[in-house]
Structure formats: structure tokens, C-alpha cells
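One chain comes next, on its own, written out as C-alpha cells in the form predicted on its own.
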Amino acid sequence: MATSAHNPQPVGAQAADQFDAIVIGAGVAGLYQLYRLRELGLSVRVYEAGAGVGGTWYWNRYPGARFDSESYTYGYSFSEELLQEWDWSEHFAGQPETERYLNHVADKFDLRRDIRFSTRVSAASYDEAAQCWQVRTDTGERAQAQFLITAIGVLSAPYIPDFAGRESFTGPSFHTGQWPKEPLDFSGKRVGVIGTGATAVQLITEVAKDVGHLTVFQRTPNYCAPLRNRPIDPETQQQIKASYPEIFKRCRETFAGFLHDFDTRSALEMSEEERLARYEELWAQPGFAKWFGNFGDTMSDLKANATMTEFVRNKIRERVNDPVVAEKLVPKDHPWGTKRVPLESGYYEAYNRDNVVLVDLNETPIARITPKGVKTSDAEYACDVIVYATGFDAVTGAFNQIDIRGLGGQTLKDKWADGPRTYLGLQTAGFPNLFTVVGPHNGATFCNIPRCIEQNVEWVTDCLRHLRAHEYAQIVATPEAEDDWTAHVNEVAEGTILLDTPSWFVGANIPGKKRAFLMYAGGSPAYRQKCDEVAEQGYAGFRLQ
């Protein structure tokens, strides 16, 4: 039951605390917007799961795990003096230092005097006769604001397939989003990896040097390109930081916000020469190169991909020694970039180990776990500690994890069960007031995400200030705006390749997840453009009261 002036508080509850706003998570997103609504005067909330800040730097501290963006292009913009006292060590950085970083900027600000740790928001309700949010956490704790923003990351609810057995495992046994603290020490141990995808590929390069055993369960092969990490000296250090004005312009401009953008020319019509020494040439290039900086029509016409697509296959057979292993390495099943493609720093070198084992759960599928390891349909294999390495319910999935309700009592579960509908991603028709930063259809999703996430948080910062100065208590997005939106996002997905392939951009990863296409493919200056558009016609497609 919703509390509020009308609705007297139930006897024995805990008088809900008030806030001008509440922020759901402290990662790169909840931390910036925390910054940026102080700045507006607002009392602020921020409540986090974890003991620490980080979001995603602070959950996934697997071996291995570090950024896929270029270091500099993923901190912070909006503080000259923070760009100029940071010193990022790597090209790309690892999970310590990114960790160590956002510790940094949250010290710097002094943000965590405003943000309860180790708390999950359960329920989130609307309070219509109040215009407020009414928020529970697992605590027990109740607070109440007139805005409700959710920074809850797309990649931050695990998944672990329903593998029969798997509660019997005698050893531990951990997802990699959900890594222990404490350090662990595999040497000697038989280790068994489950997944194949960015994570285990970052998490498989770092384990196979030091343990005893390690048996890969390969679900799904991955098309991998080197990341081409190296640490940065001294003197580029010095151009870096005095090349940010560049870097940030350079990565508004481009398709995904990194430094990379798509060649305007086709695949199709070079020569076969000219082609394959263009992809030398971006295969030889650090991060995503090779995916954003490729031909723009190999993410659209499957016979321009296919030429990509040969390109790395062929690449893969070249590092792998056992040819039998290398097949089964290689894709089949979809073609290049419509998954997720993971960097790697000598990923496929890992399985020339002599201790190191894959195994094809397409030809030999899980049967259970067992006490002592994972039985296939074939052999058990023992392991002393198994890892699931088996993705997440990606975009959705955290917001299915908290109880949100908005007008006449509708969740937001229900709402999006048949896919999410949202305006800009950043609002849904019902739920007054909830921005969703990164949420579904958002320009943030398929992006060089800390780029995108500024320009969500300072598009709703805006709008709060608008709101506020007009003296509105409540913006909605209409029913129209959102079909429109979401027929738009629909529209610019089928103009790709990626709505054919099975992965978790659709929810194809989760059993009986409704097929839809998540995120928003139109690239993030057309992203911008919009959600600038809207803001200077006086937020058309939202109403306001």
C-alpha cells in the first residue's frame, strides 16, 4: 500500500525517509548523476547493492577482466582537473585500476556521504495522490522522493542456466559477475570455465597459466580479436592529457562513441586484395577497430559480413595448433560483430596448453553437475572449483529484479514482458517521473558506454532543471511518443544484421525471454540529435503537469 499525506503511515512501519530524488546504483552512471543533481540543489539517495562503488568494476574482479574502450576514452570528461591528476597506466585498463579510479572520483567529490551501501531497492512504487516514488529495500528501509532515476547498468543481473545438480558441487563454485573478494588461488587446482563468451575470454587467457587443469565448456564459439593492450609511457602520457578535447569530441562523432568509426566505402566493391589488406590493417589496430572501424555495410549486408567473417575464421584456424580443436573454435552459427566481440590478449594460444581441455557442449551437452565436477553426455569431469561464465539477463534483467509499479499499481515486469516500450529510452508510458539511465532503447546501450552515459545523465539533469524552474511536478512520456520510439528502434534493427543471430542484444540467452531487440542501433549522434530535439521543443512526446 502506498504511504503518503493522504494515506497515513501503517502502524509499527518506518517513517520512509525524504529525498528530491533517488538514484539506484553507484557505478559509472549512478555516481556521475549523483555529481551532476547536487549540482542542482537536489537531496539525493543513491542506493547500492554492493560494499563499494563501481557498479560492473566493482562486481566483475575475475582474472583477467579489464576495459574493451581505450582507458582515455572511457574516464570521466566533465572535470579538467580530474582528466589532468589521473594517469591511466594501460591502454586498457584492468578491473583494479578502473576500480581504484571510480574510488577516486567518488573520494574527490565526496559523493558517498549520499549513497547507502550494501542495500538493494526491492520495490518501487508511485505514489499517485502523493507524486512521489515510494522506495523499500531488502534492509527494511523506506524512503520517498518526487524522482525516481535508475542506473542499475545492462550487463548486472548474472545468469546460471538451471543445470540439474548444481547445488551437490562439493567445491566452490561462483558466476564471474558475482567473483569473491578474497583472492583465489588456482594453482594446482582443476578448474572447469562454463562459457565462452567476453567474460571467459578474458577470464580463460589469465587462469590457464596457473592452474593445475582447465576444462573449457564451450556453449557458443565467440569470433575474437586481439585487444593489443600496452602501457602507457610517460610521454604519451602528456598527449594523452593534452589531447582530451580531441578524444571527446572525436568520440561524439563517431557511430559508438569510441575513436573508431565505420569506413563509408563498402566491402563489396574493393578488390579482394584491397579488402584483405584493409582488414590486415585493422587487425593489426588496438580495441574495436576492427568491429567500428570496418566497412559500414558489413554490419548490414550478410555478403559484405561474409567477407569479414572468412577474414577471422581464417585467423582463428592460424593460432590454434590441434586442427580438430581450432573447428571448433570457429563460428558457424552467425556471422561477424552481430554478437558481442570479445578482445583478447592471447585467448586461442591458451588452448596449445597441455592443460587445458575444450569441450563441444553442442556435441556433448551438460548433463548435471555432480559432487565431484560437470558429467556431460559422454564423461564427468572432475574440478575442484567451477566457474559460470554464462552471461546475464542483459538490459532488462536488473529491472525485473526490483518490484517497480507505477500508475494504477501496473509493474513494470508486466509491462515488458513482450519486450521493453519505452521513449528514448529514458522513459515508459505509466510510470511518472523514472528515468531509466542506460535503460532499453537507449542510445547508451550500444556504445562506448561512460560517453553515452554523460549524455543520458546531463539530458535528465536538464530536464529536472526545466521541470523545477517551471514549477512541473510530474513528467510522463505519452502512449504515442512510445509507440513511436519503439517502432523507430525496431525499424533502424531491422535495417542490420543483428535481429538474425541468437544472442543477448534480442534476450535469446534466457530461456522463455520474450525475442526483442533491446538496445538502440542508430548510433549515438543520432541518439543526441533526438534527445536534443526533444528537449528544445519543450520535451515533446512527455507530459507535463
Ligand code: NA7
The other form holds:
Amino acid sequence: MATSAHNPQPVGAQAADQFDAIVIGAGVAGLYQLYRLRELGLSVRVYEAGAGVGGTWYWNRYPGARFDSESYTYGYSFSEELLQEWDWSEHFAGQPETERYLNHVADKFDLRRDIRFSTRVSAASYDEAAQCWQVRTDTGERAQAQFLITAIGVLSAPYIPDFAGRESFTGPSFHTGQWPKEPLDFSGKRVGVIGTGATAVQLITEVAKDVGHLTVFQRTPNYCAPLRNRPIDPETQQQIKASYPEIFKRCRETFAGFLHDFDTRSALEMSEEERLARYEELWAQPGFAKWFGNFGDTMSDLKANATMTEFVRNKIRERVNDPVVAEKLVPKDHPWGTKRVPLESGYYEAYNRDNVVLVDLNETPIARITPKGVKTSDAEYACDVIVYATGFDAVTGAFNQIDIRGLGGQTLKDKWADGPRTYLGLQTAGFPNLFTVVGPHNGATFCNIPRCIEQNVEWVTDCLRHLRAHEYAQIVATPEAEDDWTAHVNEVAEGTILLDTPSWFVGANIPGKKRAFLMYAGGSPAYRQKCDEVAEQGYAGFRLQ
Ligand code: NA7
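I would like to compare: after the form predicted on its own, may I see the structure of the form predicted in complex with this ligand?
So here's everything in the complex, that chain up top.
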């Protein structure tokens, strides 16, 4: 392993700074990876495109941005002191609080001194002779390290559709994932929101109260479910702090790392009355109880799923006053739970307001953006502001923004052009010493993400400890292990009902993107077990040199 010689060079100098490890991203994953690698005694440089820490919680500062995970299941579990000193104010905290939390973590553990902010990694190539990664940034910096760890997020490459005339709009317009830091005053303004995914659902609910007029451009409605957020009172705060070991134990045991877990009974094995009673109970519970606490076969059997789908459709109809608008908000094209379920706090009621209009793009598609607003096939909607809540090039998009080259100069983009191929979602053959925390096919993709990030980071850290102890210079996944894992990922996905729905889970939201399942749907306990077995067997499936 390389020594820890840090060679500080002025920014832009020709000689590369040298580190044991380079981490890309200072979000939830990157911060924790830095903390652990330092503990291992490695010299580390973190590059972060944003001006501050937080990743998702730095960029997505749109009004209404909030956890759908219970706050106390989202924070880091590694420091008892941190757990006890931090008070979450709500069961589902808003973005400002989460950003404050991650800044607190960065300060508490003195993490900033190893982070280069406002610096985007543009290229990384593996130097076979020197057995290290050469990294370049958009600011002209060069650095090299034995190990390269990507912590670049699952939903971090914003996608804006290529609407004709987009540049001609004369007012402000932005993507929700690139929201300006300066507060925006929407009062009296005519705002257009394009998109109705989980982000738009939070944003629309919040801004509908402030704007002069809101036009929502919807292509596909979603099954949105009540979040049921509330403040955490002092007594509950005490109970939470006293029960962190049980909370995290539970999250380790459940399918998706939440407190909720699938019911092993079938939705079809009970009377309709019993089933509806159970759905009502789930509906009344906070968070993802309705999704991940539901009957397991709602996610594997279309007949079972149809019972929940119908239940949710009726819930939507009950809340919207105008039956024509209500019907437009009811999804008909895909079954419940096969897209990310948006959680909401008054979303449907927003459409009962006089200042909110829903435009169904299936009836009247967007023709172009004009200097004054959005023109559909039948009308022009004047807007002072346009918000693109149009999602992300998920999971692989952020990788494609970096020119990553492995053995023989092969690019990762080319390698994954027909869909990702990975081993454990943590490595890919031909790219030695590159670890993809929360990468494609990784158990952390279908998970209450910090719970699985901790698992990923700890696994990578243990692996580097092992390499150092045995003086290995290089680790790389074998093509056979990669074939097996990729086949397993696809096989597990085929056992669900997720593949037939055109969602970002399969890359269907990006025109031209190859359809492939990007996540791991086998559940986090199975994923953790597999990762542990691989490590126990001396990193089976990897070649160590
Ligand atoms: P999503 O869930 O990908 O939603 C994007 C929305 O933008 C969705 O309603 C899309 O409609 C819409 N969209 C995308 N392209 C177009 C075009 N060309 N015309 C009209 N509408 C379009 O992204 P979010 O940011 O809401 O959520 C991402 C994740 O963040 C979410 O899953 C959570 O995990 C947090 P479509 O459905 O494609 O018809």
C-alpha cells in the first residue's frame, strides 16, 4: 500500500497530490467513508462538487424537501455521542434540518480539512504500472491514490427533457436538484411545475400556498400516500434516544432498512373485509408502512397487488373535489408500489385550491417552452417561473459524467452501455481498486439509504484493512463473479413486479437509456449476508495481488 505521504501542491500545479484514497462526494456516504478511512490511518482527499457538505441534502433545497424515512432511522449510527446530542425536531425532518445535521457531523469529526469543495472530478484513470488511480478535476487539479471510492449518489445527475425553446424562456427556471441557495419569493407569481414525481409532490404541496397561480404539468400520475409527519415531543425524544440500539437492530433486519417490514401473509388469503381493514391500518401509519409494511405479495403478484392498487385509487378520488381532476390524478398505467411511492402532506388537496391548475400532458403534450411560459398542443400557459421537477439520470448517470477508465483504457461508460455489470454493486471487473459505494446493483439502492451506506462503507473499510494487513496492492472483481452477481440481480428483479413499469429503477425515464434493472431487490439482510460471506472467504470473487 502507498505511504501516507501528502504532497501539498498549489491548486493547478502540474505535480499530482498523492493520497492513499480519493473519495468522490461529501454526502452521507462520502463523509462516513472519510471518517472510517482516517481511522484506518489512510491519507484521504474528498472531492465535492458542491460548496458545502450534504450531497442530496445540499442540492435539493426546494421548498418542501423532506425525509420519507423516520428521522431517527436516517442519522448515522456509528457514534453514540452523536446520537445522544442530536435532537431531531420532527418524525420526518425537512431539508434545512438535515443539512444542518450533516454540517454538524462534518464539524464534530473535523472532516472538512480533507474535503476540496466546489471541485468536480472530471476524469479518473487507472495507471496499471503504478497501480494507482490518476484523478483530474474541473478546476485543473490532479491527484493520485491507490484507491478510488465513488460516493456520488443515486439521484445526483439532474435530468431536464430536451424541450424545444427551453433557452428562450425569459424568467427564472431551474431543476429541483439545482435549487438556488438564495430564498425565492413566490408570492403573487405564476409558477409552472413540470413533473409529478416524489420531488414535485413535496414541492407542489408547499408552494401552492404561496404562489399567485400554479400550473402543474403532469405526464404520469403517481400513487401518493400520506406521510403523517408530526413534531417530536420531549418525552418521545427521550424514548428515541434510549432505544437507538433496538431501532438500528430492527433496521438491520428488515427488507429495506426501515422500521417497517413486509407482512409474510398473502393479501389474497383473507376476506375482503379483513384486507381492507388492514389497508386502513397501514394507511393511518406514518412513513412507508403502506409500502414496506404491506403484504409481501403486493410486490410479487399482480393479483395481490391489484387489491392495494384499487384501495389507493379510491383514497385519491376521496380527496379531490372535482371528479374530472381526480380521475386525472389516479394512475392507471402501472400497479401500486412499482414506482417510488411519493409521501405527501396535503398534495391532493392542493388541487382543490382556486389557484392551482392541473394540465394533463397525455391529452395535450408540451409543444415547446416559449419566452413567456409553457405551450402545450392546445394552449400557452404564462409563467413567471418554471420548475423542472423532471427527475434524475438515476444510479448510473453520475458515473457517466466522469470519464472513468480502467485496465486497457476501457471506459466505464462503454462497459455499462447495455446496463451495469458489477460484483456486489461495489466493484466492476477491469477497474481495480475502484469501489462504488451505493453503486448500481448495490443493496443500498433499495434501502433506507444511510443504513445501507454504513454497511457499504464498513465493508470497503474492512476490505482495505485486509489488503493493508496482507500487503496486497490491488483488488479487482473477477469476470466470473461479476457475471454471477449480475445474473443474480436480474433474477431477483424478475421475481418482482418492478420490471414492467417504466420507472427510473430500470432507466426508463431517460430517452435512449438502455433498459436494465439498476438496483438490488433482494433486500438488505440478504445483501449484507452475501457481502459478509465474501469477506469471510478472503474476498471470494476478487483477485488480490
Ligand atoms: P421522478 O420520480 O423521476 O419524476 C420525474 C417527473 O418528471 C415525472 O413525473 C415524469 O413523468 C416527469 N417528466 C420527465 N420527463 C418528462 C417530459 N419529457 N415531459 C413531461 N414530464 C416529464 O423524479 P423526482 O425528482 O420526483 O424523484 C426522484 C427521486 O428522488 C424519488 O424517487 C425519491 O427517491 C427522491 P413520467 O413519470 O416520466 O411520465
